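A single chain comes next, written as structure tokens; it is the form predicted alone.
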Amino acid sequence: MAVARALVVHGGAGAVAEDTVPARLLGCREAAQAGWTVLIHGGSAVDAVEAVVVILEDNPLFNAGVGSPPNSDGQIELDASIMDGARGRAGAVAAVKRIKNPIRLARRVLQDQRHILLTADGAERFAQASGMTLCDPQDLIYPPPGHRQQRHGTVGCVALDRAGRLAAATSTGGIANKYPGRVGDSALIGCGTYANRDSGVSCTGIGEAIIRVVLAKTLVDLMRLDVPIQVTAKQAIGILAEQTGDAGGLIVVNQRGDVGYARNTTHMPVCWVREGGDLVTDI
């Protein structure tokens, strides 16, 4: 039987400058429009989530793909994740240097099947493999040196497709001057990223914090609460805030196809789409 589909997109939690928020959620809406499209045409979940995130990979507005901050050694090291909830399968890599689009290749791992989370060297040399082209690392860097660096977000997509199948995937290019092969929850399934047959979820956030309390899967599991999603979306960011002091923010969609987000900063651009709906955003 059909359900309900529905996309929901987020820009990253934090403290933005007020005067990149109107370019920050064009960013958003258009990337959802991308994803909204795909399941119109009778395309997954999982292709939705991923045609979402290469798309904010590519805008250097956000801390994914290009435009990432650097590591203190000056490179940029990106995460991703991405989760099929409907066949409990998932691919991730971390701490890749030479990947425009880590979800593409976060992909191919899913696919692949043998491994869940390949890292640095390793998930370059898989990428070659399995037929990706390698980038120049300075081609991620933007603005060019000597401009002045915005402050970004962490990227995520959850999707719900006719056939009821919900996906979720994260990216990011990590918070700005961290140590060198430092890996945040973007990367790690059931942290920054998670989804089942129920429901789907990506996280953004302080990612130290939001990996000690597995933040993706606390929320799945309090979604069998059966309360209004909203309501439990900010039961988990208050988990967060609890047990971390720290920030972050989530969106989630259930089977039946209700988005919910949440955050506890100042601000998240968001980008939302249900059947029948008009896209919507919010900060």
Second form
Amino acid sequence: MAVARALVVHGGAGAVAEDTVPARLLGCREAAQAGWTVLIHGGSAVDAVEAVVVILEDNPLFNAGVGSPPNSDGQIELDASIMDGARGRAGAVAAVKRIKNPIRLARRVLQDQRHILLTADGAERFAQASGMTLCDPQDLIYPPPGHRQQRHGTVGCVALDRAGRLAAATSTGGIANKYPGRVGDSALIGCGTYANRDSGVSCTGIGEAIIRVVLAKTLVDLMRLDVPIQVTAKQAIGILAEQTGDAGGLIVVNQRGDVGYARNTTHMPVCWVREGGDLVTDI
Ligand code: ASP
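Any chance you could show the form predicted in complex with aspartic acid after that form predicted alone?
What follows is the entire complex, opening with the chain shown before.
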């Protein structure tokens, strides 16, 4: 039976300069529009969330792919994950330095099915073995050294396709000045990303806190109580705040195509769309 499609995008939780808000909302809107086009043309939820995240990784305004913040060694290390809720399959990569679009590599890990999470050199070897070209780490640096940029904005997307399949994806450069080799929630299934047959979630915020409460899976489990989706989304952020004292945000879609999002930060650009409706942005 055909179901009502839905898609929601986030551009990271945290404080951002007010003058960057319009561009962040536009970036989320353009990515959401591209993902929606994938769904409208019969693409799967996994195709849609990958397409959305690739666009946001390529947008230097966001902290994912190009424009990510350097670690304490001055190097960029990227994390990403993707989950196909209908099949219960996932793929993720962590601490990769020469991958322009880590979400594409995470998708290949998902498709390959041997493993779920590949890190650093091994992930890059897998990329080459599966036909991807490695980039120069310098290509990920934006703007050129000396220019000021606000390093903020992990990205994520959750989608429900016409066949009722849910998928979620998240990509990040992590936290600025992080210890080399540090891996955050965005690479960890159940923490930054989770989807099953009933709902899908992508999280953003302090990775160490999100990992401690296994936030994405916690919210997917709460969704079984079938209370209004916004109430449940806020409840999950409440758990994060109460148990860790830290901040974050999340987006969620359920099997009915209801969309929810919540944050306890000042900002989190979002854009969402449901069958028969227009794209809506919020901050
Ligand atoms: N959750 C990401 C991390 O800790 C950062 C973020 O969402 O801003 O790597």
